[in-house]
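The data below hold one chain only, encoded as structure tokens and taken in the form predicted alone.
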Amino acid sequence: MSQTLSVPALQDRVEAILRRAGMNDVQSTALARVITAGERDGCKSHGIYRIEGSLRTLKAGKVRGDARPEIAASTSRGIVRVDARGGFSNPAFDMGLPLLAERARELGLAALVVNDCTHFAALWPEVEAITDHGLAGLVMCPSYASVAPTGGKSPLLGTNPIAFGWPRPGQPPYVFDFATSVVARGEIELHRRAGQPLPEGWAIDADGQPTTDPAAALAGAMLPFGGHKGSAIGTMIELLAGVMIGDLTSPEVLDILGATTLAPMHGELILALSPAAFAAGRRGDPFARAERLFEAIKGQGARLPSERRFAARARALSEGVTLTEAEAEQLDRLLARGLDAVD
């Protein structure tokens, strides 16, 4: 039967699973928080579904569960660099955020570079953490080659997510977070598990032909959103969050991992901007002007991105998170068996 847990109780259970698998406190606490946030906000493709992939990556020796990130030397005051030391990106971000926010308020614009990390989660928790400091944020990272560029026939680009956030005093921030592929790869895997066909236009098979079969799509390639526009943005992310920061691009990640069943290792680029600093000396308060824009959008009957996610969050915080019987059994199995529970 289904099981309902409070958000803190779910986070404790996820953290216990990660510790059982051998992760230290730094890694397990940060990972449990973002996995729980995905489930809390109704983002099933980035919730507890991600635990097995993280443990599989740990078991394969492709990520360090005992890593403790370090602030690294940087040649510019506007660039904060954190060496994840082969661990997951989330604790490295947590370490760099306070200094990033301080520099952004001082300089108007600052960047946080995370190197040598493994990434598996959504980007909106990081964007929201930036907006909590009254700053706008832009976050991006590559992945592993799983997306064919427009006109291509085989995987080359990653799903290459990008997220943006704008602070809104007294209410949830304006946030969007999406892959530059038509959908996140996790959505295709969820369709495969459910035995459901994909919508047309999501993917091609290994021969470069359109397919609605999730298994064929996973063996072939996903497609970029918006055709050549998504392909160009995905390439931009390879350049900015891979080449420019001296880290891996998506094809290089796949060459190292050898499979798409493991969480990808690469780098991450996080930008924080101070609206107050950029608007200084110009007309109007930037936050008040932004609110007028948001009100105009909603006045036409449109919704702002992440509104459904924030509504799901409010319900979860009030009523708890309900897991299916299969999900609850999965958590019990992972806690009981640790790394032995994954291939």
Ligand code: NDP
Second form
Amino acid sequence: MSQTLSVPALQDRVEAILRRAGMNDVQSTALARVITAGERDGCKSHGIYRIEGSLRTLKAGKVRGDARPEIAASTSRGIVRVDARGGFSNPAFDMGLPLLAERARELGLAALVVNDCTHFAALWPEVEAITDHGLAGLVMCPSYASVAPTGGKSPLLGTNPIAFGWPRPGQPPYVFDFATSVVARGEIELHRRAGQPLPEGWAIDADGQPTTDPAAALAGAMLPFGGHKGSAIGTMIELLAGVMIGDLTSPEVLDILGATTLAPMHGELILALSPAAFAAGRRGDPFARAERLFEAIKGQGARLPSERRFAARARALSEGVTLTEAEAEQLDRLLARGLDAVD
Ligand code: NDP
Ligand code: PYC
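Switch from the form predicted alone to the form predicted in complex with the ligand and print that structure.
Next comes the full complex, and the chain you just saw is listed first.
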């Protein structure tokens, strides 16, 4: 039987599972929030499906469930650095956000660098947290080698997500958030579990031939979105959010991790920009001008990114989140057995 839970009840259940598995309060609270937000907003590839992978990574000793992030020394006022100390990225982001916002307001532009973190989550919760401060946000990170560069045949780049947010006074922000592969790897795994073929153009097999078989795709390589354009943006993310911040690139992550069934450990780059500071003394109010642009987009019948997600959120907050029988059973099993429930 399917089961419907209120959003707070689901969050409590997820948090209890993470604590039962041995995570401390800092890690379990931040993770439960982001996993529940994924489920609430209809983003199945980064919702409760991610719990098992997080626990597997914990059991393999590749992430520290007892980590307490700390603000690290930085060479510049414009760069806030947080050491995740081998824990998950989300509590480290939470810790750095207030200082990031303060510096972005002061300087116009500031960066938050998170080092030595495990990252499995969607980026939009972080982008929305930045827009809540009236700032624009740009967030990116590598993952593990799973995407072939355009013209290549084997996994090298990560699925490297990038997300952007623009604050909109009185209404939800403009936010996009996507992998630089055609889709997130989580989508391929969800197709495999559901026994569904992939659409054409998502992946190649281990011989470099196009495939619609999810298992062959997981053994082969995913493809970048938009051909050479996605390939170049994915490479930029390796450079900015890997090499530049002194952290791991996706091929280095895979070498260390040894498997794509575990959550990847690397760094993350978060930029916050003050539209008010950049536009000062120039034409018009940037927020009013942005609204005219959004109206023009919608005026053509197009939708803004995240509108589907915000609608799903509104539904979940009033009606709750419905889990399938298998999902509800999985949560029960993880709560009852803790780390013994995962390989
Ligand atoms: P999708 O292709 O599902 O969605 C990408 C974005 O495009 C969303 O903002 C979506 O808004 C928007 N969008 C979709 N269709 C339209 C449309 N017709 N018009 C306007 N906007 C549209 O994303 P991906 O599969 O590429 O990525 C899913 C998630 O996976 C992301 O949240 C990403 O952060 C995460 N991810 C995380 C990784 C990690 O290492 N941590 C790695 C890779 C991905 P809407 O949601 O409203 O549909
Ligand atoms: O879905 O591509 C993905 C992904 C990789 C790491 C976390 N999510």
